Amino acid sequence: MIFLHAVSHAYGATTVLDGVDLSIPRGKLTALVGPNGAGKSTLLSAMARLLKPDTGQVMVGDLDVLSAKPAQLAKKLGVLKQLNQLSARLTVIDLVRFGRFPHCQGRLQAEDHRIVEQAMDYVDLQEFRDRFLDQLSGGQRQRALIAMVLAQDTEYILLDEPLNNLDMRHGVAMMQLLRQAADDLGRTIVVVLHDINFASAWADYLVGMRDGSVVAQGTPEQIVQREPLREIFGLDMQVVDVAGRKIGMYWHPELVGAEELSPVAVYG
């Protein structure tokens, strides 16, 4: 499991992480999920170590995030955020290699190979493999990278917003693609996300976020609820039941009546 104890950060005279305590459990989807602001991505970039918070304790299984050396994490530990700087001039199978990086520092074996055709078999990105990144779509692109944290074969893997500007079918299909990657492959995974359905649909755990605290957590049935949404987001919420799953209904109660709402999901 990720464990989190007492962690805290601020930015100048701003807090943005108080004091946060959270264990996340091992082998399932968990997502971080509140309004912007809410300190998700800081949280995920403790315990990835992309940035180091001014007191607490974060742990990775038996890993020691702050103290253990950079190899020890990269083969623990996948990381994926929201702003990654790549070359228009890189395909798609120079991508996923650099995937193996801390397992053979760019000398790849068979077994490198091998793991990294994988990695491509499992997003079905073969028949892109020698095109160019900016010759793909924004899914596409997204399946890439990854494919690229899969070959890194690390149990954990941290996902800041990866459905950032992808439309309603891509986003289903990456919801999908993480969903099928920790149960097939047992991967404990974190993933930030703004659309509390999306998260409710496909997360086994839900965190909720607000103003730097741990708000809530619990499962979906648990937290997609009036009074735990209502402390997340600020927002009285009617909750229904679609296909066996909890759908938070958001509306301003001065121009719509509850009683006019139809609930409308889509899942894959």
Given for the second form:
Amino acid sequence: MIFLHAVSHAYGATTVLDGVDLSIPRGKLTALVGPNGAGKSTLLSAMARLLKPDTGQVMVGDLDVLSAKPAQLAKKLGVLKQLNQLSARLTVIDLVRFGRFPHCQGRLQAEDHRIVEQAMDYVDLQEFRDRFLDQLSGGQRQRALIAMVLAQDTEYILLDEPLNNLDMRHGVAMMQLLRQAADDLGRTIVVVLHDINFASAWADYLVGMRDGSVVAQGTPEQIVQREPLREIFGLDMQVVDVAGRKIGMYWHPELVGAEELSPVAVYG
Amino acid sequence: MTAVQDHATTGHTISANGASPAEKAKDRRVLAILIGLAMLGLLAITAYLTYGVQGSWSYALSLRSRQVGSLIVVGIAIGASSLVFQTIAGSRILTPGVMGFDAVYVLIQTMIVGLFGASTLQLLGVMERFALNTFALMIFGLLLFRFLFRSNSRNLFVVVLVGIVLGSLFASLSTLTSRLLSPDDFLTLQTVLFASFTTVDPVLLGVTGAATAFGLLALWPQLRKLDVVDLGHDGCVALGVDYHRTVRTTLVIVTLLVAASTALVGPMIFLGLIVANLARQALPTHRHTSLVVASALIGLLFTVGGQFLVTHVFDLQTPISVVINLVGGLYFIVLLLRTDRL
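For comparison with the form predicted alone, please write out the form predicted together with the partner chain.
Full assembly next; the chain just shown is listed first.
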């Protein structure tokens, strides 16, 4: 379980996290949803000690994120933000092997290699193992990064917008992969998602954020309802039931009404 | 789909140490290049020691071995320090030379003479002088790191620009200070600053050699962490590597190596740039354990081979630093033009 207590953070005068209290259930796939600037990525960064919040406490399992040794935490919690500056000289297998670094400090043993190959199989990238990262498509690169996190073999996995740059097919494949990692491997997975319907269809637990606060949380059935969605996104949308999943019709011109947004908020 | 699949079913021949045939071929090539560079280095050293000796062999050998010793120290120190500096700066265009580290070293020396007189400089032994200069250079390096690299949105163009501007600022300050010196002080400064390869102070060679050896030993345990530093700050944190600590430790070692090389031959602005980039181009690997060794060996080849050519082909008419800075300056411009991402 990931536990946050009174976590606040500000960039200059802008408060991005405003006293967040949150428990994230263990062994489940949890999605952080909300509009741009709601603080989802910042919250994820705080859980992953990529960012030290101004105040508050973050516990991952029994480890206090702010005081734990970096190497110790890296065996328990893996995180993937957008790594833009990935060196073009890395091959897929080089990258995935980095996942073993917390366990072997770069000196891989037979056991490490076994886990790396498992992760490669799991994301189905064996045929690209010797390709350089800049020779891959966006979807393949994303999968390679996921494989690295899987090879890290951590109980907790945090992913910042894993569906970015993925088309529909690869987006679905990615969610399948995460679903399996939670179900088969028992990992606790937290993802930042933009699309409420991806979250509704694939996640076990939704956390809705707006303006740096958690405004709604619960199962997809509880959250994907007219009221909570208006609270989170500022959109009034019809919710329909499709094959047992709630789907918000936010893209349908007849079925959605937006709170008035200032032009700055829309274009900025 | 189950988590565990036997690799045999995937149809790839992966050996127990996890290497595919393509990787093994790559590893062999890296090893072959390293061995080739080491042999070339030995050849260059042998040629330097023995080519065209006239008269007493024992005299020639003792003189030349001191010369070649300082060339080796300079080549290795610059090669290793430039390569790891590129990694912590996150750019292949940034080396200590380009960022003005050598210029600071010269400035420190000049300021000491300017403020306290040449006699002070001479009062200090070689060892104390080196320690003082290195310490001052480390402070500069850490300050630079603090201001330029700690901000999360570091703009590399700005860093390059600041480095080059600082470099010329320090060079100008040194020139200004040295103009204000008395002729005697100035002469002393010159001999201290530009100890030429032809007359090497054995004590200085010993001190800088020991400093370089110590620097390399201290660098070795950092190299695998530097592999991770290539993934950036977030990649380091995710994999449990203390990013700031690794960068800071590496930077301190870099300043020690730069100090050693600058104390021996003065500024060599572009040598590191050529050498480190050649190493990265030559080796098909991201591993710093191999890259640093290659860069150090190529550095050695450039200094020993370059000085050999200067002595025997150009008849000592052109100082080696001029040749290297000319070639290196051109290479720097080519790099700037060709790189869309610094």
